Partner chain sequence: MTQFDYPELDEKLYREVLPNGLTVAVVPRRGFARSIAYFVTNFGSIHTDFRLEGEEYRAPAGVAHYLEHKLFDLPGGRDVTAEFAALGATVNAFTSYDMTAYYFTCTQEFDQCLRLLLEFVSTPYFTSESVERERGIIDQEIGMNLDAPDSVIFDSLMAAMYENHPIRIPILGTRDSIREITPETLELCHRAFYTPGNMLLCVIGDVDPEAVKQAALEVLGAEKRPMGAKQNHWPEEMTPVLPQTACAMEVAMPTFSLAFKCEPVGMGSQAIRQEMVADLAAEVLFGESSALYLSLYEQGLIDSSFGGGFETLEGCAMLCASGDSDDPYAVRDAILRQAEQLVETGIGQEEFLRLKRSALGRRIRGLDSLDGTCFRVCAYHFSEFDYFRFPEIYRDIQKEEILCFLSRVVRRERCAISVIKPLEEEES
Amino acid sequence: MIETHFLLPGVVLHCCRDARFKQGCLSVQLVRPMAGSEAAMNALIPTVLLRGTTRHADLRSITMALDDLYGAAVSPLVRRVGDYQTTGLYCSFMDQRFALPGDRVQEPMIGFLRELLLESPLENGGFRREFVESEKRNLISSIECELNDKQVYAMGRLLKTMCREDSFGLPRLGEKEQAAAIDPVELYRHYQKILLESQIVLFYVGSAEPGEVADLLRPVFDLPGRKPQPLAPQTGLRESPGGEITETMEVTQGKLCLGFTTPITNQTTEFAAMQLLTTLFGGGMTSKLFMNLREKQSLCYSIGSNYYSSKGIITVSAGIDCDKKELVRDEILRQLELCRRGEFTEQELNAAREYLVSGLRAVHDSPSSIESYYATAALSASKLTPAEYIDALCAVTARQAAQAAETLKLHTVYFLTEQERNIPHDPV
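Can you show the single chain from that sequence in the form predicted on its own?
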């Protein structure tokens, strides 16, 4: 059961009181409209905050302070949820019940969190240049890692093309060029700005009474001059023209990505049917795409689908031989047409249902999975608890799954293929 407390204007705390775990967790997220002008700065901020404070000047000192809190941990938290990007921190710490008599964990943990958020060491009116430059290199490396993973790169290019008029096409961590241009003074000013104007979402999992947690957190965010700005509601995809795009690179395996649109989102009553259909179609090793294209016909090395439910986007991604593009594309569309006609077995439908239900049953297995599910659901405006979601999935009929498939419309085909090789000819 999630209990919600509105601590201050623009500051909301969601609490899941659960005494099953030895570890508790607390997340802090500043919620921003996804924007290319600030995406890289938002991704960089939490890592810079974790480099040091005025009282704990470096990583070694921070690590020792966390060790004193029974081995607590704090990590950066950057998410993209529909039209929003979040930046903040995720704290994991021992539940108060397991501390030695007389020791406190929760209060000093929240005090240390406040220190990380509000007591950064400054230099010439900005964050310390040493911290910023070091973390910029790490951020650029993370962005480059995504670019070097050709499957991730291809999917990013597909979404960027489909969402050229929509912020959902922006990379979660921002662009490499934006990250490289960040200045310590500019970054600090941006952080002060978003501290004062962002909606702040807190999520706690542990055995403590929610009112007690609320009382500890309220003073942390009672900041002078804070005027939170309202967030525009999540919206479906702002469509732009689609088509087919082919790019060449030095690759040994082609990457074929198909993007579909649907009016069904997590705000519509057919949401569970679309989630089940997407899993039946291409989610997991029992799906029609995996079983037919990979296992039976050996047309691809890998294949799967994703449903971005806040935007109404379904994608299919396949690793293939570069000369099999048309064959694989046609077979993917043929399998979708079979779904539209309801030509799937009860066994296939139940396998997809069980795959989803199994994941939902695991949500309450750890504090981190509880936080991830409910915090993301709150930002995406999804109102279903895991139990309600399971009930909705179990109620979906074969006909409803087929009707969901009928709403899919092919929007964009993206193909990453090998460059033509210049083979020298022997002189005649």
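Between two forms, the rigid core is defined as the largest C-alpha subset superposing within 1.5 Å. Only a predicted model underlies this, so the values are computations on that prediction, with no experimental measurement involved. Positions refer to the first chain, counted from 1. First, how it differs from the form predicted in complex with its partner chain.
Annotation: Cα of Phe98 displaced by at least 2 Å between the two forms, core superposition.
Relative to the superposed rigid core, Leu408 undergoes a CA displacement smaller than 2 Å between the two forms.
Core-aligned CA deviation for Leu216 between the two forms: 2 Å or greater.
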Given for the second form:
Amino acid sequence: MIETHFLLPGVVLHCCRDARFKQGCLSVQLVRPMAGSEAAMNALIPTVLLRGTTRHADLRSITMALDDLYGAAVSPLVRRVGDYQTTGLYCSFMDQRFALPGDRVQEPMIGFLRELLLESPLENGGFRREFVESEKRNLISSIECELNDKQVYAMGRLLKTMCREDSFGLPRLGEKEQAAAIDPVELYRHYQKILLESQIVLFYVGSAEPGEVADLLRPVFDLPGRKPQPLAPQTGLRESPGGEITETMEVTQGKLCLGFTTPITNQTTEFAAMQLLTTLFGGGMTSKLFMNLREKQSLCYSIGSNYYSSKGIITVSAGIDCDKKELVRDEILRQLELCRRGEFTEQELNAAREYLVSGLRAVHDSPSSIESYYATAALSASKLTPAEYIDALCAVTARQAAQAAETLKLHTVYFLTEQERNIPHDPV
Amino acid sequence: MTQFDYPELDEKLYREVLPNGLTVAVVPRRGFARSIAYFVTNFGSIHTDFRLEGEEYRAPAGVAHYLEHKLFDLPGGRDVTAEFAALGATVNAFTSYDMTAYYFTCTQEFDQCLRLLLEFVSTPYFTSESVERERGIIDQEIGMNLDAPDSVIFDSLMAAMYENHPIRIPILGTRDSIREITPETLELCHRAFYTPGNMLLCVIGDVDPEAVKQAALEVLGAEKRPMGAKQNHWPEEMTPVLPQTACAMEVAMPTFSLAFKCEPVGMGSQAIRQEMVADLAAEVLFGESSALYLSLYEQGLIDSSFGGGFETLEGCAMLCASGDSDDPYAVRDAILRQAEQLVETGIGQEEFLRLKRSALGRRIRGLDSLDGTCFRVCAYHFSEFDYFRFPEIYRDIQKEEILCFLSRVVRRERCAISVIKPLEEEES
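Having seen the form predicted on its own, could you now give me the structure of the form predicted in complex with its partner chain?
Following is the full complex, with the preceding chain placed first.
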């Protein structure tokens, strides 16, 4: 289903030819090691590229070009996959068959992508200051906007605490202070460097013949002076001591987050068992946490868990009344204990399995889900196709799921609560 | 069932009104793993006042949403969510101002899932204890919305805009209004609005249309039942109650939402045309390819969070814009000035055609989303329009209609703005 073309040294194109869709997509990712020194720059680059080119000098002119391509869209693509951060662009465009006779969509789309990547207008040897400054403000405000979603904020604080010694603790878009310090010349130099050094992963989904797409894309990345550097392999979590943290804010609902560690990652054979276990425990509306804490006991409005498989971290986060922290924490731990003892029904286990399997079956239902699944898999330690992943999940026994639960160790408890109560900050 | 063909969109639709009054619409998608079914009633938060079998009723605000939550209970302690999960499907529901939708997605066992959906939505089962217990959950949900800047800002804008229209009351109701809801209220509303004649069943996926119709007839029966007559006339001046409203919350930067009051658009293709004219007007005025967007963006008065469009509902309509800005009032004033100028200078033919092509292309791309398409087919059905006819409407729109809309609507006396400012810094 996925056809891979090695276009040039360090430039790989994955194609999924599929004529069922009404749109196609094309993504470009430059792969970087996740590092505090460049995370904010990498996050900023695509937004600056999208501000203008030498031919399309401003935002309006860029949008007009996209309007002409039947309302195509190009957006910044910044991902974190384990120890890597990727930076690049994601294009979606209407399929050729809906265009007026004589109009082409795909070739001009790739031409425009080339222009965005390689024809930035320069000023004193750097990107245009005006573009950089205003996109810095946007980046800083998206970093700050985490504050607006308290659940996301609380989860970010938990991960930061758990991964003090690991790149996984760095925020995906970098830190506010780093973003503020970026200079247009330094940013342009960094971009030139990563264009020449990085492994580049391209992904195409659409109705065109992959060979044609490869021929259109190869010249775009055939850059003079390119010397792609190999990437260090993905690694497990570099652990640091945990603890209990409480912070206050003006909120009416408290956010309780628990972080657990496990030696099971996407590089170990028990990976599917752990994925199944965490789904049974806290994924979706049939999980033990949702059914018991929310539905049966009305202890919280929202609750769910996440498995960060590249690092072996499991988190639980809940929106609760501020005075119910102990109650909720104890009940979460009790539900985990039940999982460890294998006290779950065949029906609960199968519901979790079906939940994961049906998600995997649907991967091929949209260009964006195909892109997101395979482009992420290409960079992570686990390279299972959806079908292989389904097989692995179907083979997991109840005993193996319980054994996976036994490996979980509570590492950190983070609580965001209302201001009035005067709870002292616990040092960590 | 009657088959309708839309070769321009590469779509087909099967439709029939059953003897019980239910409309069934099926959009076949061959070769896709996921299927989606929406079972929708044309009953939302604004429909609190109605007449049924000769009696007048006024239900408490929030009843439609409360009912949505409680329909998931079935006699005999059956758990709807778990039953769907056991079939590998996920079920969910939402309540909007003018409809309540129950839907599932699955990748297998479609027929069983469909029958379960039809069964649980058409089976009212409310005990005093379960209705009481739900109050706690909904109270929490209201609390969560009170903490969420997006929902606070919109609800206060609606309260500033409308004097009589029930859009001024949040969809969930208030902590006080939900206290008045009893099992009897829920039963009454179910009897009035969950009768097949007030409902639509819409399915998209690799399914047999006749089997969908058969399931609906078997589960719901062929009998036609009486239906509530909604009070849907709310007199409104075209000037808002308050031109501005503001409050402070824990947000990183000021955020705003503004709207211009418009005359309601009514039903059918004329209404949809007005809606598309208004959407194009929004693009011309402040869309990403507009002169205004560029100038506000370059001045740093808006960032990429800025956006807007036309919102329409039974008995009300408005042109909205929202985003984060250090000076929301300057954004409002710039929009007003720009509209005046556009009306004076007109729109170029080339620009107009480009915008139409872009809007058309984006809608075509949007058809790849099963959820989005199912939602639109339902929403437009209740406005008495066949959604897949959008290309012909676009073709027909003239630029004079857009100017006419701008000069009528984008006026200071029709505008209200709601702003959330950050709390004063109180560092300890």
